[in-house]
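Below, in structure tokens: the form predicted alone, a single chain.
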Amino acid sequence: MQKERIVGKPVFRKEGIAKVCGAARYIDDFSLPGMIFGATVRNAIPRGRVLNIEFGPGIPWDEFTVVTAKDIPGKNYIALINQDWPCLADGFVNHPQEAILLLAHPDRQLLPLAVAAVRIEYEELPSVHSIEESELQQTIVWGDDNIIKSYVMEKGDVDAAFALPEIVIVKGEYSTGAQEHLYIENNGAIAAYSERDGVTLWGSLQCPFYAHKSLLGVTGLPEDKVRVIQVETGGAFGGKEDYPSMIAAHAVLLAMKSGHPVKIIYDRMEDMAATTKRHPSRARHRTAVTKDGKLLAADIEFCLDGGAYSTLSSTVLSRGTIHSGGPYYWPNIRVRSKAFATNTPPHGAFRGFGAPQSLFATERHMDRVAKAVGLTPEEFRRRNLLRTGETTCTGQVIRQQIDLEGWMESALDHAGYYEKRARFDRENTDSLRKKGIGLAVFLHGAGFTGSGERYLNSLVGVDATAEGRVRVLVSSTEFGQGTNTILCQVAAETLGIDYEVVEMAPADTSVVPNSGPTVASRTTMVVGGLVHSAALGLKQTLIASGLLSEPYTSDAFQNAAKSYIAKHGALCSMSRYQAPPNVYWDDQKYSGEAYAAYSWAAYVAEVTVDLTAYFVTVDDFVALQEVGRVLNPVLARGQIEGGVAQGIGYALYEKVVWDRGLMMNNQMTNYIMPTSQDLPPIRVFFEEIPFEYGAYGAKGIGELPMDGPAPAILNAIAHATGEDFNAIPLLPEDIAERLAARTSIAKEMAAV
């Protein structure tokens, strides 16, 4: 018998060999006979008509592949939720950098000497960019108004709550920027195409069967004429969600009009220029609570810049909406949230997706309005968090056994937060390095939010080899998050064999059932369950054949599957998803149970403000939260630590300079991003309450972290200095520009 349990334990990494030896192979690492290289000609302009197109001289424009809209031989759109964004512009362009039309050649490094000799003729329209100008309509950008989604929660009566007498009313707005995925490597993909084989697309993807779903729309070939696999993908952060089809797209046109197999790969400032972001955000806060600190009611208006065609914005929208509330009760709460279109590249997936925008107003207003009652931030909090039993924002009663009180005052302890907040406001007063201590609540919903789990209806399998080696057959994918290594811990666990005998197999749309997408904590909860479920399956139609009996050995088992195949063929099972009980979503009223689990957390960030330079440091981050079973301690580690280091990126550092729609710093020179120098110790601590219906107990992990490191951080910085900021990235000049008006002001008064 297997002596001791995998899962739990830091085993290695399924691909950590082949990347620490550099045997790993990326996209660009690929080479096809034939192939040749494609490239991207580009709109200028934020929003206008095509008038004409020339192509330049001093270029061998006959050796050249160029394709057009016109070429394409299905829908000229990529498949999302919606059908509105164009695989290439086709006489109207509503943002820069939107694809018009694309070149292929044999030698890579004429390629761009060719797009810049293209010359596109445009009639320049009106144009808006920003929340506030979209939602004047100054000029119409999208469909028949410049919305492009909105909802409406609301529980109790908040006009109600309201109108009671003597309530403490406390406002704010709160507004978050753009952020680059800047994951390591560049998107890619290569494509093939042949009329008996159809297409294959392979590149570096989040979601094969994303990108299926579009190139199926794009070519008009049915599915078994299109294939997509998944190579080696150096990071996501759910940029390689959605752009990844537009790319596939793209190349699989030129390689159907040239007749070669196609590479076409993003440099970094094409990445940076050209691809989705962090939605930015603009939320605005109106509160009634009690004279003791208790939350009566919230009104709640959360906005978000979608760009130019709505892509995955209703769905960042929706979970930005349910996370507005953030870890509290609330007898009354309406959120009020639309998307807005402007002429920027659009916005998409990234890691958190919505909440870290909604929480980031959430628990910077929490402070505010604990200061209007007199209480302190962690007081204020403990008299309102969730606790089991209640109900949240949509109604779903909590029936976990939670502690939130409890998580949090652990946080505070392994901080020194009583301490550490009493000595730096003795030590402030006269200092100009300023210290801070803040802090954030906050919780997350994994998977798929309300009826979409059911709607995706995820089908898993696990296979045994001729060899008896065990296989785990799932669309899911691995980009440095260890999706590899978990799921290979859950099958092996499942059935009582070696980690070593466990492997993955290809993502590839050819070989793998369609589980969903990687994406918004579902992996290790939702597919991490099915795999269990199925490798159960593959246990029980062994033993049931006589071949197995219990107790055995992993060598056991290899040899009962491989006297199985030898006997009756293919050994498989394979699990479909079922909603655990009492999981139920109203889609029209915006309600029910929106998230199968929640994950939470309570962040402590210390910080120094320097005000000789305004530059602000992270100088200790406590990272406590409840993930449910931790399956492997070191991923799990990695992932907080990760998430933490991105929110401080999101929190300081990170700033996209806009002209026009045009980001105007997309390189690494000047898109500034923490390194390792400039992050603090990250000690991070797991409460553990296994999820009955996750893997082994699990919940989601990989977008908690996302949520909580800038309000915690924003905290320390009022805490420091005196003063509400309540707009990220915060950078030096926004913190000099503010307290220089406060000097200002003061110097006023005392004149007077």
The other form holds:
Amino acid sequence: MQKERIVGKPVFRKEGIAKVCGAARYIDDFSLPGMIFGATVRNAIPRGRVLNIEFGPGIPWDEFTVVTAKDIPGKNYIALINQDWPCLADGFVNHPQEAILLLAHPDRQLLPLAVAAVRIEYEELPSVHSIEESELQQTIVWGDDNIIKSYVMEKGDVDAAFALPEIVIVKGEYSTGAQEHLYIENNGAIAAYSERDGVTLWGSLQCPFYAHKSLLGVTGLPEDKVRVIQVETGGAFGGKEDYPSMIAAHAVLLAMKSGHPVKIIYDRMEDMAATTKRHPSRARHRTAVTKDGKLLAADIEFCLDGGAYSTLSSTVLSRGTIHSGGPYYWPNIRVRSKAFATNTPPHGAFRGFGAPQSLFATERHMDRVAKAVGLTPEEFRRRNLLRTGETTCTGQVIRQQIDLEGWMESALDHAGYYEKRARFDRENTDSLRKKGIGLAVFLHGAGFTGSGERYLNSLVGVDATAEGRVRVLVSSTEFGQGTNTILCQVAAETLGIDYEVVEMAPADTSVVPNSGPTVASRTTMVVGGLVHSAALGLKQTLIASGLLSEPYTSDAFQNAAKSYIAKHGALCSMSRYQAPPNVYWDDQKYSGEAYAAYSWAAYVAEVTVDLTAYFVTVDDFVALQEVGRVLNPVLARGQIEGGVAQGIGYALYEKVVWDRGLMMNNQMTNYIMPTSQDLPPIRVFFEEIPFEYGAYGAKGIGELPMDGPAPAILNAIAHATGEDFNAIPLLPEDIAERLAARTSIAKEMAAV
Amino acid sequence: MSARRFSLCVNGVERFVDVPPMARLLDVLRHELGLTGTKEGCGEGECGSCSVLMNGELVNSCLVPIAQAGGASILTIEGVGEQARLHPVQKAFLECGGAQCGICTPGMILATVHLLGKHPRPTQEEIHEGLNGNLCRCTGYMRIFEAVEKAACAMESGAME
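Give me the form predicted together with its partner chain now, not the form predicted alone.
The complete assembly is shown below, putting the previous chain first.
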């Protein structure tokens, strides 16, 4: 397996030199002749009717282009799964920060003043702002019942298992907060329009064809009159999957009405307040376990706060539901899940996509079940981890040769777990700085859930230019994760040519086929696999033409490609997705092969809880995972470390403060993410078992590291303090409050 | 506010701009001088994406009015190195995977250049502290720390040659 020349090697990032020189061009670095600037006037109330809009004094309104819902030539929605998300609110508003009207002007500095001068009069209606309020159904704010989507996933006979004698039942409730993506580059787009060429949209985005689909609906233009181009994108993490389609539509509407190219760039406060975040969640677990610690049954209720429109909530809920069982063998399991509507900006895609929420609950709960049956966290897991040949909670047979017990043991060894756990237990009694060590074992499904990849039906191309260079043709985008590099590595390896000879075609819908969205940890595994087969086709074409014979050098390949193009005009090979064999999925029963492959991990966190300031520091972090073949060790390591850092933020720092659907701390000053001084050494270890159907054995990697840090850290805090904290983010004030209560109870007991 | 003429030395070249005195140095660099390598992340001095060196000190150019930068010597990412001749810090970031999405990278590289100017062989603590004004959401900083150490070694051996 080590015979590859390029795959598995730390080749440099394709666009790396441009990035380290500041030459990479992001959306705000572009300008077009005659370009003017756009801004958005937003709703100020949670829910209600718009009664009147007044353009206040002191602004030269005749110089402005103003767009309202009435100016939309096509349909007034941003197309995702449903069609309920308005491009511009039309008389009725459902969440703070909803876009009501758009302004454009040549003077960028004048726009904020103009936005502030628009006065909107409302009739406010009752609104709901939490899962609890929404499920009461006293105020209906979406559909007939506030339920955006629900699933029931069931395996075995759960009720019968709970009725068995001699069992232990453990209950728990867990919750997670919203999380802001905080990509360092804010959202932005530039649109141009002419009757001849139609619409062209440049943007900071993940999914050019999602924006393309939305623009077709909003403009009513035919497919060939809408072109979307992704430019260098400064971070995304899921946050540029859904919302950029909205900004694209806004820029396009302003460009069509004004006759000028229009640039919209959000500032940080607007980006944080108005765009999507990770869904808040609540999970209730009821677990039946034998006295010797064998899991019998789970009865889980998993709920998400979807926000005001359905956007991607049904698919986030789906992934969260399926991951609720964690990496354990459950003879019986039932997960009932619901996504509720609230009058909050719609929650959206964020790295992990529902799995960090449900796995937080499961892995925190498993520590509590272990304790209830008198086992250590690791011994309890050892007795229940999935093994090859067993079935997941959707009934999917694990065919891959996995060794979760061995991997967990290996992570514990790297962390020095046994020695530390014993030492901390000894030393904590006399110290105001309580030390703890905690574990999380988990899995993450790669690619779209269930039948998703079949519906996507992705198409990929590899072609050659007249100069004999090779291009990868995909709509899969680079936003830091390494798409450009990995896909070029796969093409170069397959073709047997130098990495430097391969480049990415621009992510431009008029140039590349639709290889699906850049989400769900699918790019390396699924799209990489298609690049591999398309490249094989290209090579076979050249060999069959007689212009190339094996073995050959990179130069010989280039010369053959040049000759072929001179003779035939073009050299291109396409490849379309085919599902791996024996894969079935039942969308109704929620059973079958939920994912083509799972990646697996065991993470160990070591913490100190300072009982003077109630501050938690993470002192050491071990991240061990099996992700199939690692195609680029530096990039892979970077994905894990970055995901762990984001997970540490999710657990301990990042709190969105809401006031009736409005984010109150929408600044980097008061929404806190980890800095260079807040992180432990993040020690990364890979186990590599090549996956038969992924590119050169690769599986998904990008989302996995988001799932494990929060439960591992909260388990470590439970070890350190003896207190079960079951909600994140866990801030010092939360710890102080709980421990203060514990102290006062102890005092009262002593006084009695 | 009416425009005034300011002169400043950017990447070794004297430049003149006619802008209001409260114009942000960030906007002057990006809009007046076309130096778009300096990025805006938050506009309030938290993220460090707009970091440049002003008279050798690391500053957030979003917080510096041009009136304070008149006559100053400014180093931006464009003046650190070129694509064909990378600065050792740029080379180390490339090799170690210190740049992912790249938006924090120019500021992070300037913070590193500044740090290595003060501490040619920085300790771990000095690295963590020296970069604490520059946020990165992609890397978890580990590849960046490695890049700083590698650059320090490269610059030290370069200086000895």
